[in-house]
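As a starting point, one isolated chain is supplied in structure tokens, in the form predicted alone.
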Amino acid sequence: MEFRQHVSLAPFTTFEIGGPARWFAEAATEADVEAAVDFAAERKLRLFVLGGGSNLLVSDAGFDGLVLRIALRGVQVDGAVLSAAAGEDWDALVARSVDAGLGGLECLSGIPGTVGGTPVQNVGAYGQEVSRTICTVRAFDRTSGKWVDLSNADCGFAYRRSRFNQGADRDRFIVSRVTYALGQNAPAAVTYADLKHYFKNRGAAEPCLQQVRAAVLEIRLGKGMVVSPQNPERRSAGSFFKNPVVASSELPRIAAAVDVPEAEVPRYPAGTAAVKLPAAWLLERAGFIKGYRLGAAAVSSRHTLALTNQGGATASDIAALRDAIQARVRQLFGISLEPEPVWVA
């Protein structure tokens, strides 16, 4: 494994921003993870675990450390049981439990990244959530200097959330493998509000998981949320904002804050006497609608939680449009909005 020095960030996310690292290091195997802890450990150095680069805005600055890109690959299937390596291609693992008739990761279809960041960030999108199909996942614990493998239980899932990014034991864990137990001839999932409504116009009482996957590429598509060089606004991190969760009795207030019936104001169960309310919702009755634009970074054309790099943008220019939004939601609505991205400084 080589340790190369001042290497750009920027090429390594997907909003092609961000300085350069200070030491640069990528891990094929468990053995470089383990290199690269003793490697920053040994200068006292700060180190960043780099996947896909789909969910960080790295600083301007970049970051006075190691950068750490997990390359580990690898794919087994034994049955329903996919176990898939951390550096490996997500929408490439998702294709192919697709193509095996295997449900549980349909609807997550197109979401840029590697497998690695999936248990990390408890990746979900259009009904499904990767912790009902996660049983185990292998890391190096850098407390202990040992590897584990960890059950869907000690990963401590909530929505967006995991024990790997909060409290003690943030960046206490380096993903290298997940195994996922998944549905063998399973019907797909078609809960989501866009998914019903792509299908009743279409005719497809009880689509395939082919169709779902292809109808959430469509969507996503749509929407500027794919990663793809026909997507002009692929230089994003996808939603940006995570939905914030209220309590119930929040809501005539919410509503009378823009004027609007409160039966108007979009809303999911979460819990008891809780709701979670649409951030793109806050963000439009706030002012900033799809194409608002704050120098070179803007809200995308096509979906209002995509904050997008236009071209030339920095990172200060995204955590000035951040910063715009969030003070002006909290400011209007009394909730305090809470970035997706990681900022990597």
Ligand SMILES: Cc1cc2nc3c(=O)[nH]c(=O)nc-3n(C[C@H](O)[C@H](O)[C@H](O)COP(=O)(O)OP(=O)(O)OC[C@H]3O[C@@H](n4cnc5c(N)ncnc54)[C@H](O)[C@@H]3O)c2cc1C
Second form
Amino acid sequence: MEFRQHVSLAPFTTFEIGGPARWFAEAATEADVEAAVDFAAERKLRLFVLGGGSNLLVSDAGFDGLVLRIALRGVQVDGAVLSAAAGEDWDALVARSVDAGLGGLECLSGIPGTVGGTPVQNVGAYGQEVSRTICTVRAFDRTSGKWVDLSNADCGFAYRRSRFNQGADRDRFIVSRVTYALGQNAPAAVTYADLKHYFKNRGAAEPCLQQVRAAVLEIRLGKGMVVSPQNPERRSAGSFFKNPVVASSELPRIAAAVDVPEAEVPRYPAGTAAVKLPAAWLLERAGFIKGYRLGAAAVSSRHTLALTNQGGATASDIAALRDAIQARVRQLFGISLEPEPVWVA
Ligand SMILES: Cc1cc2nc3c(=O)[nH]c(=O)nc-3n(C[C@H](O)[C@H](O)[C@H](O)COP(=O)(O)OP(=O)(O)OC[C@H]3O[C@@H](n4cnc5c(N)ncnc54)[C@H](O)[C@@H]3O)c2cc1C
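What does the same protein look like in the form predicted together with the ligand, given that the last one was the form predicted alone?
After this comes the whole thing, all chains and molecules, with the earlier chain placed first.
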């Protein structure tokens, strides 16, 4: 394995932003992962694990440590159980599951990044989350120095959260393989409003897995939420803010802040006496509408929740837009928006 110095990180991120890594290496095997951990320990370097770079904002100064890009490959199918190495492309795996007639991942079509990135923030979209299908995550435990096989319960999954990105165990594990238990001949999942609407308009009562995958890709393309050269809004990290959960008792105050009837505040149930608010609605009401621009950083013209690099933006430009949005939403609604992408500095 080669350890290179001063490698620009921008080309490894979907934002196409970021300064250099002091050290950079690619792990193609589990032995490479161990060698990289040893390399960093010997030199007292911080170690950052890089997947597809689709949920990151790398600072302009870069990362003064070792960036380890996960490039382990290999997929195994055993009946309805799909096991993939962490460096495999996520969307290619979803396509493969759909082609094999295995249900459970079809709504997660078109999400960029690697297999190893999916358990980290419990990737979810259009009514599915990987926490519903992951059965084991194989990872190197940097605390014990051993390889471990974590069960679904061990991963502590919640909305956009897991043991891998929260609390004391954040950054403790380097994922090498994820195993998903899928449904053989399972009906395709059409629970999300956008998808229901799509199929209702086309008169398709029971769409198959392929049809759901195609629909999700089409809806995503319309919202500019795919990384493709044809998409002018492609330089982003997807949704930039998590949807906040607030007490239901807060709704009258939130409605009054923007002078609308309480019934007009969109919300989804989120446990006892709590609701989840669409962050996109808060942004729009706070004046950050589609296409809002601050220098070379902008709110996507197709999707309010995606902050984009319009070409030549720096991490500071994106951070300035992030800060402006957070400050205004806090001032207007008293809500602190939590960014979804990981800040790398
Ligand atoms: C256009 C677009 C659309 C998106 N849509 C969605 C969506 O619908 N739903 C959704 O949930 N997300 C979405 N995302 C965000 C992103 O694609 C996912 O979070 C993805 O799973 C990140 O994977 P990655 O390999 O790119 O991880 P990276 O961005 O490289 O890393 C993200 C975090 O995971 C850690 N990590 C990555 N790989 C490993 C590993 N092998 N072991 C340990 N830690 C690791 C990193 O250290 C970092 O903390 C979108 C992003 C974009 C650009």
